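First comes one chain, alone, set out as structure tokens in the form predicted on its own.
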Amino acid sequence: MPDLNLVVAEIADEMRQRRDRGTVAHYIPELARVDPKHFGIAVVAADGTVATGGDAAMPFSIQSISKVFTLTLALGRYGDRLWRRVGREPSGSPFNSIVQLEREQGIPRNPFINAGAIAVTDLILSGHQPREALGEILSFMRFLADDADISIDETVAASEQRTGFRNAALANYMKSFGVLENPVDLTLGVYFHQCAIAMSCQQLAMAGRFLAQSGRNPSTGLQVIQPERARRINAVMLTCGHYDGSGEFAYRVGLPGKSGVGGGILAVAPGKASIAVWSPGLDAAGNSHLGRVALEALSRRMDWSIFGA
């Protein structure tokens, strides 16, 4: 078995030297200011080994990676009833597309495109005030990562609220079909704030451990979610976690993963490790360019692809 610390250090050094870094997300003003030269990686292995490289301790906006955790929360509360509101199929369209919603009568294709995540957030909000729903999401993240310092970047949240016209259109369209229960502005407020949670690669890799450990939080030994449900979340991450770049990610990396336009990716090697990478420059599909390259290298060198050698 290759030495994990050595492999991670090598990959961090290789990524630092690369010139093809992608383009930062310019449509969210606060994200447009992030230096594309950043790169971080953190791996938490099943035996508790933590290997980090580059800017692994620097917080960044996790954006759509938050959708993995809100999906977990909503499944814990509603179980399989959740799938009446949102599908489980790849979209093959941009993450903020409104075309499919019209064709499919307001039911989002999966919980990781923006419309699907807004529908999931609406479920979490039901019966709560927005502040309570956000508190639940943030407490869940802190519990999973075993770190009370995780917080919401209010500047990023405000930036998203000022410019989130496409998300408002998606939410209003779903509301017209009765998919959303709560007032659109309240649901969107929670959604924008959950996406603005700031975490480092190390915190994010720690938070994702339960998906690599059959739903169990190794810090406490508590079962966060049933093993079968953890497997199903991983399955949706594999097929839908990178929007219309999900097939390419599965082909090259071979691991369940969820990206965010802040440049982060959470990936899961079931039974082996939880992995977080961060490089702010995105590819054409809105996924971290060097993040995917780094994960491909890690999966290959550690022989972690779920599809075998």
The other form holds:
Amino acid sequence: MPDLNLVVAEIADEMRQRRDRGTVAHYIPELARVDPKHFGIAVVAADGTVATGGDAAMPFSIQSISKVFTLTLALGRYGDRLWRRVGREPSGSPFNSIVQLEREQGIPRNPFINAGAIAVTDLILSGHQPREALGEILSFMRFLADDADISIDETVAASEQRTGFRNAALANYMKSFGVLENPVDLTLGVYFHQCAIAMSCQQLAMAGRFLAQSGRNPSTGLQVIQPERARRINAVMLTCGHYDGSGEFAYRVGLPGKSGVGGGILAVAPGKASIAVWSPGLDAAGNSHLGRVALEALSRRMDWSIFGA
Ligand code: GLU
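Now that you have shown the form predicted on its own, what about the form predicted in complex with glutamic acid (GLU)?
Zooming out: every chain and molecule, the one shown earlier first.
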């Protein structure tokens, strides 16, 4: 078995030297200001070993990675009834596409494209004030990561709130089909704020442990969700976690993963490790370029692909 610390250090070193870094997301003005030179990686193995490299302790905007955690929360509250509101098939279209939504009567393809995530957030908001819904999401992140020092970057949230016209269109469209229960501006407000949660790779890899360990949070020994549910969330991450780059990610990395336009990726090696990488430059599908390259190297060197050696 290769030495995890050594492999992670090697990868961090290789990524530092790469020149191909992709392009930082520009449609959220605040994210456009992030330096593309950053690279961070953190791996929490099933035995508790933590291996980190590069900017692993620097917080970044988790953006769509938050969708994994809101899906988990909403499944906890609504169980399988959630799947009446949102599908679980890969979309094969960009993360903010409206065309598919029209064809499919306002039911988003999956919970990880923007429309689907907005529908999930709407479920979490129902029966609560936006502040309470956000408090619940944030407490859940802190509990999973075993770290109270996780917060929302208000500047990023405000930046997206000012410019998120496409998401407003998606939300209004779903509202017209009766898919959203709450006022559109309230649901969007919670959505923009959950996307603006700032976490480091270290914190994110800790928060993802329950998905690598059959639903158990190793800090408390408590079962966060049942093993079957963890398995299913991993399945949706594998098939839908990278928008229309999901096939390529599965092909190259071979692990369930969820990306965010902030340049982060949370990946899960079931039974083995929870992994977070961060490099702000994105590829054409809106996924971290070097993040994917680093995960491909890690999965190959550690022999972690779920598809076999
Ligand atoms: N807040 C972003 C948006 O809704 C999230 C997209 C992403 O991270 O892929 O556009």
